[in-house]
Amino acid sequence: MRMAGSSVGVVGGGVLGMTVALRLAQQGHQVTLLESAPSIGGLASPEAIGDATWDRFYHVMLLSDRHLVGLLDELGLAQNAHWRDTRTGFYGDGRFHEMSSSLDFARFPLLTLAEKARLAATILHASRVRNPMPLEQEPVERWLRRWSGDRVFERMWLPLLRSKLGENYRIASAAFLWAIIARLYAARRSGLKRELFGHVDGGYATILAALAGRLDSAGVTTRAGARVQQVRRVDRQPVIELAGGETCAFDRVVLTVPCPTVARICPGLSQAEHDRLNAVVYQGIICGSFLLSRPLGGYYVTNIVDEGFPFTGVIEMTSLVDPATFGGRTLVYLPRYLAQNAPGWAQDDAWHRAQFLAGLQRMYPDLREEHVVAANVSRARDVLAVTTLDYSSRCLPPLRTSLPGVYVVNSAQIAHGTLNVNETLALAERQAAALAAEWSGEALAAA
């Protein structure tokens, strides 16, 4: 239903807000998208390094991931898309070992025959649950015990788990794994004979500017350094104040970011909301990008379950993107997720870089300092919403607020799956047609 078009502020241009910006502006709506940052993009956005320019943080594409793949297509991008069956590895014992197929699982040498099994039922058992609810009341440890065993949890998925989570895992749900099975298993669920991984020409780069033109030609204005510095009621209409004393007013407005920023910048909620919004436990990264004059494993990820290292996996980004996009070089991402309180956050760039450098080369030996060609670290404090026990319930930011006219839409809401681009989509979405039947039922009583 196309509305009268009402004005709507969209706050936060990341993927999910530029999406949300767009879709409300196909709804007849006069958008206004606002990004604190010098440029849209959020998570997706590119960066050079040294003179390549790529994703700032490891992105990759499922051919299974429907959303992204139906955008791809609308934005014309489908013919721009490469697909590919990829290797994975695992780091163990100080040994690398293959995972890429079931004859080499069943090789697999840091479990015994018995364990393997276990580790494969669980997995199994996880792809066939429909119903995710249920695993919000149980720790995510403990049913992993229950299912897998002690050992295999200690060997595998202890160490798999604090490499995404750190000491969080304690406080996360048996949901928070079934999302990453899920995904793992979408491909076979949607007649997939196999998944492929992919990547678009010139990265997410592509992508965004795409769909940057797609927003220019519905309508939508776009302000990028734009900082909201707090969001209020006046004269019954939302009011956005920015940085440096401007205010915008809209007849509605849509925060598309972190919870923490909506309790900062919406200071008039209710002590409610303020409790349930400081309640998400958020997990931040820190994640260097290496250029290097030489390949790797060729792996395009490496699951580390050996202790003391300073990354959670390595992302051999030229495993599935030619090399030759690179020139002839190697891009090697290492992520490292990080609680909100850990001390790696006040450390500088330089320090991360060497601690990076020096766990890759215990890794590879032969690699020396002037392989690297170029290196980055990228930071984001609000990544990723943990699933703690009971999200949906205690956790899960609702869409409307208690400010009339002022909603939020944030990758918080993803409760049951993991945060990707295909996700964030997803939501976006939902979302749009969920403030779609909102707002024309309010029309239609108005009338």
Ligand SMILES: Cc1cc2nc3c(=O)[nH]c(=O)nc-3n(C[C@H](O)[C@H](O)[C@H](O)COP(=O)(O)OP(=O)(O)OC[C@H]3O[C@@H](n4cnc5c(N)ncnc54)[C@H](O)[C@@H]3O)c2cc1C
Contents of the next structure:
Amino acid sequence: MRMAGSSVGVVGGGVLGMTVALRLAQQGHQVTLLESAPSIGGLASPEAIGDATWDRFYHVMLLSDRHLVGLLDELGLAQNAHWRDTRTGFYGDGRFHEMSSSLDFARFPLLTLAEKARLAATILHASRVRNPMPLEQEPVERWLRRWSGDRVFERMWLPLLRSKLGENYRIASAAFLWAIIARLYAARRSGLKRELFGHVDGGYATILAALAGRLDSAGVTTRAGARVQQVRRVDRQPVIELAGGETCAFDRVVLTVPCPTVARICPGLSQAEHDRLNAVVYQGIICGSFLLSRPLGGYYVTNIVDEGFPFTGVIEMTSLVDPATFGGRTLVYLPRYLAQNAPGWAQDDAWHRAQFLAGLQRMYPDLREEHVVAANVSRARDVLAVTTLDYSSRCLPPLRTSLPGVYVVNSAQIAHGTLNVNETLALAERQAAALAAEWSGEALAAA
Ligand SMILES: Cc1cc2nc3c(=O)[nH]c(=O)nc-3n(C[C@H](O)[C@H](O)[C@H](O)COP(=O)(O)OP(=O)(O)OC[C@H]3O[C@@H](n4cnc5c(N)ncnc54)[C@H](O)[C@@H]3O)c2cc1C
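Right, the form predicted on its own is done; let's see the coordinates for the form predicted in complex with the named molecule.
Shown next: the complete complex, the earlier chain at its head.
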């Protein structure tokens, strides 16, 4: 449906803001996308590593990622996507264990037969839950101890929870785990025979460039390097003030930035709105990426169950992407998910680099400093909104704010999903449709 266009400012040029901007422009609005960084893309942006360029943070697509696969089609990139089976590993008791098939699970030595049966029953039970709302009321630890028993919790679930949530696992609800298991079962649910992992030639840079081209053709004005300092109402219109003092008035403003940023840049929101935004607990990440002159174990993900590692998993990107892309070398990511008050934020990149390499050498004792061709350390503070108890009723930010014409569409609205581009696109489509319905209703009422 095309409607008489209003002017809309979309704040935040990540995948979410880009998609919302595109859909609103396609509905006939005059859209301006404002991004504080020098280029758009947010968490999906690329970075240089040595003489190569790839995603700043590791990204994989799943064949069952319906919205993402749809976007690739829309952008004419389907033929640039490559899908494959990858291997998964576990590192426990100082050794690697393959966990890529049911046979691997049967042979997995870190749990007894009875414990494996309880683990499998827990996963099966969670996969059958259709309504996750009741799970929001139970702490994930209590739920898992009840279903899997104490030893399976401590041996398997705890390291896995810590790998995504750090110590914030203590405040997460069972709905968090439900979302992860639902993603594992997405292939089965969508009728695919098996799940495959994929990437696009050139990584997310290719998708972002194609999306930026679409924004251009749809008439979206994209302004990178435009940090929004404040959003307020002046003469019954939302006005955005940029760092540097420039102001721009719009009919409507859509904020796709994290909740703490919404709270900061919208001082005119009510106290109740500020309290709700500030109730969202974010998990951050410090992520090492290493380009190595030698391969590692060949697992896309290695989950770590042993204690004392400075990262929470190992992602060997070149088990998915042809190493020829990187001149035959190995690209590996070492994520360290951190709570906001974790001491790791105060350490500099050199400190993290040294820690990451030492941790990798503990797993691969024959890995030497000379094998490191290049290394980066990337940080992002407000990455993942933790699914805390009663998240939907207590924290989830609503689309509308008390400032007329100012809306929030951000990833904290993904209550029952894991943070990934597919969920981000689903959210963008859903909220753009809700805005279209609301604004066309307003236009009719005004006519
Ligand atoms: C380590 C890691 C691994 C991941 N792995 C995967 C994966 O394997 N598969 C997958 O599908 N997804 C993955 N994701 C998730 C994926 O990257 C995100 O879901 C997606 O990029 C989120 O997009 P977004 O637009 O919501 O947020 P963001 O990308 O954070 O975008 C928000 C934007 O707002 C801008 N901004 C902030 N403040 C202001 C301001 N005041 N004014 C203007 N602009 C502002 C920021 O610069 C940023 O560009 C991963 C993410 C991380 C961090």
